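This document starts with one chain, in the form predicted alone, laid out as structure tokens.
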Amino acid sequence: MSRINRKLRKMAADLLDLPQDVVFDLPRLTMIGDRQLYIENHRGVLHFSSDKLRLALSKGELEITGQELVIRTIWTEEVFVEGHIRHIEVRDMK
């Protein structure tokens, strides 16, 4: 994204009063303790196991890590999931 259109994104926002992720199609990420993760706005799933969750972003990667990790629910751009989670990691593909 150029700097200029980065720029004009975010005046947009501050105006009209736009929450960011929407504006810069970010993801959204909501924990309750270390024990559920909600998260909005991501691009498919890369890899699930019962100790790593891999999601592809609109640029680049989330991965979660834990133990005992279960997707409880899933749509087309939310993810729901519990267990013990241990660490996340916003990985840029620039």
Contents of the next structure:
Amino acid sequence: MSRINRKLRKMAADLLDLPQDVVFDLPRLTMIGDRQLYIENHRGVLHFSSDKLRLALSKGELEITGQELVIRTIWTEEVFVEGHIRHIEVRDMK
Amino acid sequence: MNASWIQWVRGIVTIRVRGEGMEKLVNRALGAGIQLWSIRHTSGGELLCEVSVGDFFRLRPILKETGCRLHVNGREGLPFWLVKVQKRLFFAGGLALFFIGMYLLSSLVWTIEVKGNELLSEEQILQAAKQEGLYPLQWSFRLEGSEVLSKKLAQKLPGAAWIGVEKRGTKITIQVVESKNAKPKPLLNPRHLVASADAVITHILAESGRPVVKRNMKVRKGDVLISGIYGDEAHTKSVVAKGTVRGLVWHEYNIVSPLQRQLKVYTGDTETRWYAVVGGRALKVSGFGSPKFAAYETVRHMEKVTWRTNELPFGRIKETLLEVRMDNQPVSVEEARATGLLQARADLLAKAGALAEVRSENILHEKTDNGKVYMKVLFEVEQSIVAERPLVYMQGE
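Please supply the coordinates for the form predicted together with the partner chain, as a counterpart to the form predicted alone shown previously.
So here's everything in the complex, that chain up top.
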């Protein structure tokens, strides 16, 4: 995405009041308490153990730490994680 | 998402993956369109996940590429179940047969109950139902709808005002509401009403027919009171004569009334006997030997053992013998006469009907002889004097 393109998109998003994840290809996280997490728009699993899950994003990565993490279901763009989720960190890699 | 029933039908394999690059394996699998679910880490650093049978075989090349090793932990689902079934063919066949039999037997009509019929016989209704294809051991899917059936049955049975057919499981209830018709009047032949005894008319009322007599007329037995023939000699019409005719009738009675009365008297002497009862049999326990009384009455009193409200088949019978003596009591002449008249009057009213009234009584002759009172009494009774006589047509008249 070129800089002009990105600016245009941001303008369009602001003007039309569109959700950012649709426009910028960002992940959307839905969390239910500390036990369920639904992540859309990921780019694959980088690391998975029972206390840590690292997911690749279109830009950067997402790290979920917790205990007894289980990937309930995984599709090419969505993950459904269960367990005791303690911490979610988004690392932007530019 | 837990394994859904579709996945169960496809077959679920639980696998354990060992080795480096397990994340890579998951990513590659996703890229190849292989679905993994319930991915979790074991304490031994291995990956436990579930995959469908078809995907399991597609996973093999990816395993080699990523250098992981796989161990099958468990199999579940229809394909594995079918393999088991193949080994126990007869068991599976029995299972299937059981369900098929259950289904077939429950889709038969087993009983038909008919309710609410009084004039229509049950057989008649069942016969009509059979013609409509409703009978025991009929397939219930071959039956028509209950509304259609009840309509058709109602057409077949004219005596029923409404018929409802209700199916509940294997039982069919036919509810019948019969139409209520007025009772047909008994058919009567044309007739006269004639006098049943010699009498003096006190009251005459003709409902149909032509009254022939009037009040205070004297009639003989067999005289026509209300004629059943209308019209003159040329034009006649016969009807059923109806009406009430009352008249004074004389009855002569010879009454004999004794001057003695026999009375049964208890002497007060009693004897008690006990019986033990088991089931329907009684065993005498005390009071053996023939009774010492010449004449006696027995009174039995049974007591049964009860527990709460239930009667048990044990008990006892107390039999009391009461000595009796016959006493002769003298009766005065007046009393004997009154008793005789009373009996005669009761007898008279019984003969002449409930509406009869004794107008007067007259003792014609009385004598006392041989310890009895002999009387000749004339009663004047007002009573119905109607008798029927059918009209017979004379041929060739």
